[in-house]
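Okay, so here's just one chain, in structure tokens, the form predicted alone.
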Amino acid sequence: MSDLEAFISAMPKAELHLHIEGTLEPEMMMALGHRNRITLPYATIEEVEAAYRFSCLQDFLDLYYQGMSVLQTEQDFFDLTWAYLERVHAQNVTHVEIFFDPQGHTERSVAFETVLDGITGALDRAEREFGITRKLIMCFLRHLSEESGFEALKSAVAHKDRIFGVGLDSSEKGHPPSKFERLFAEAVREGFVPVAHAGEEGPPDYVHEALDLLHIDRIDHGNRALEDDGLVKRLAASQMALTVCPLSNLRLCVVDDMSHHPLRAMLQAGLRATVNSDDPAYFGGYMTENYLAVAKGLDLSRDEIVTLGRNAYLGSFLDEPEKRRSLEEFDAFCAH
């Protein structure tokens, strides 16, 4: 292991873009399917792993929603979340901001509270046992109607003490942020912090819409913002964080090779880019693996890695005292 690889492995990390349903490893999918008597179209773990090879976002989403079918009970959601938290604790992740997709479960007649109780039960335990801080963000599925989103929002309003923000994910093409302008306005009125996936497969105009119509506080992905010089200058001036997901971009063919990833260009343009794992069970790696992949692919320096790591804490939704403490700990580690 090189000095830089060792540094990356040991470095404190914050993850800002993680879909908890995307941490469903093949072994857990099979185990939960057996536990809940769910018939899957796979006979072995090897067949599940083979299915985890796809060529575009829609191929992935088809498998992603199929995998969700094994998640039925509060214990299932607890086990899923706890497995992720144990894994990232071992990678020195100290803060997580987790997405969950309640519409993907309630449309299967799984109660909103079943999902929420399982996820937050694991998050509470990780805070007690590992000291991992967290924010929970409920995402609206953009391939569904805005009316469906309003139903999810109504459920979330009763749980403001546990749900920090709202996001927008799923199929980007053909589902612009403008489709959800009224929904996000209502969510903000209810006190939820807004974020949105924009500019992964969708054009720079989708990033503009997310900023100007949804009034988001953070951009999830944002790769294609680089195609618009004015947008780049705007994002650099505001220092709004971009939650970039390198291995996801590679596996979904957003980039054809990690050496072509735009992360370094983002840093050079003064953007507050961060590294995240997105759906790590499907994309081949959690936080450390994403840092290592982009460090190797782009030949990043230690200083560039430090900037990415620091950006994540700066771009997090930690309250100011917690953010200062986390940054002090991060800076102390990097000073060694």
The other form holds:
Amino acid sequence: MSDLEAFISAMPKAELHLHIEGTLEPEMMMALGHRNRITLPYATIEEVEAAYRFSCLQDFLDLYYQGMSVLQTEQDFFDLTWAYLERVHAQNVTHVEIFFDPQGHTERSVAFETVLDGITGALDRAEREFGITRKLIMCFLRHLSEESGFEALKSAVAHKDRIFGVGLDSSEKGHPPSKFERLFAEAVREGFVPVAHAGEEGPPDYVHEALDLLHIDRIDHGNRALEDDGLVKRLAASQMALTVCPLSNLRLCVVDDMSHHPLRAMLQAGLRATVNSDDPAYFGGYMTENYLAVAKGLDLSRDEIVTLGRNAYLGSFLDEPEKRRSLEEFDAFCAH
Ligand code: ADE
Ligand code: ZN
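The form predicted in complex with adenine is what I want next, because the block you gave corresponds to the form predicted alone; please supply it.
First the chain shown before, then all remaining chains and molecules of the complex.
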């Protein structure tokens, strides 16, 4: 292992873009399928892995929704979340901001509370045992209707103590942020912090809409913002964080090669870009693997890695004292 690889591995990390349903490893998918008597179209783990060749976001989403059908009970959601937290604890992740997709479960008649109790049970345990801090963000599925989104919001309002923010994910093209302007306005009135996937496959206009109509506090992905100079200036001036996902971008053909990834261009433009894993079980790596892949592909320097690592704590939704403490620990690590 090179010095830089060892540094990346040991560096304290914050993850700001992670779909908990995207941490469902093939082994667990098969095991939960058996446990819950759900038939999957795969006989072996190798067959599951062989299916993970995606040519675009929708290709992946089709398998992602099929995979989550094995998640039925509170214990399933606990096991899923705990497995993720154990993995990232071993990668020196100290803070996580996790998405979940309740509509993907309630439409299969799994209760909102079953999902929430399982996920938060594991998050509570990780906070106690590992000291991992966390925020939970409920995503609306943008391919579904506004009405369905309002149903999900109604469920979330009853659990404001455990849900910090709302996000927008799933099929981006053809489902612009404007479709959810009223839903986000209501969510913000209820006190949820808004974020949205924008500019992953969709055009820069979708990033504008997410900023101007949904009033988001952070952009998930944002790659295509780089096509619009005015937007880049705006994002640099506001220092709004972008939660960039290198291995996801490669596997979903948002970039054709890691050496062409826009992350360095983002840093050079003064954007607060961060590194995240998105759906690590589907895209071939958790936090450390994402840092390593993009560091190698772009030949990033140690200073660039430190900037990315720092940006994650700066762009997190930790409160100010927690943020200060995390940054002090991060800076102390980097000073060695
Ligand atoms: N849901 C899970 N992963 C996603 C991604 N990368 N983009 C949009 N929706 C998602
Ligand atoms: Zn995502």
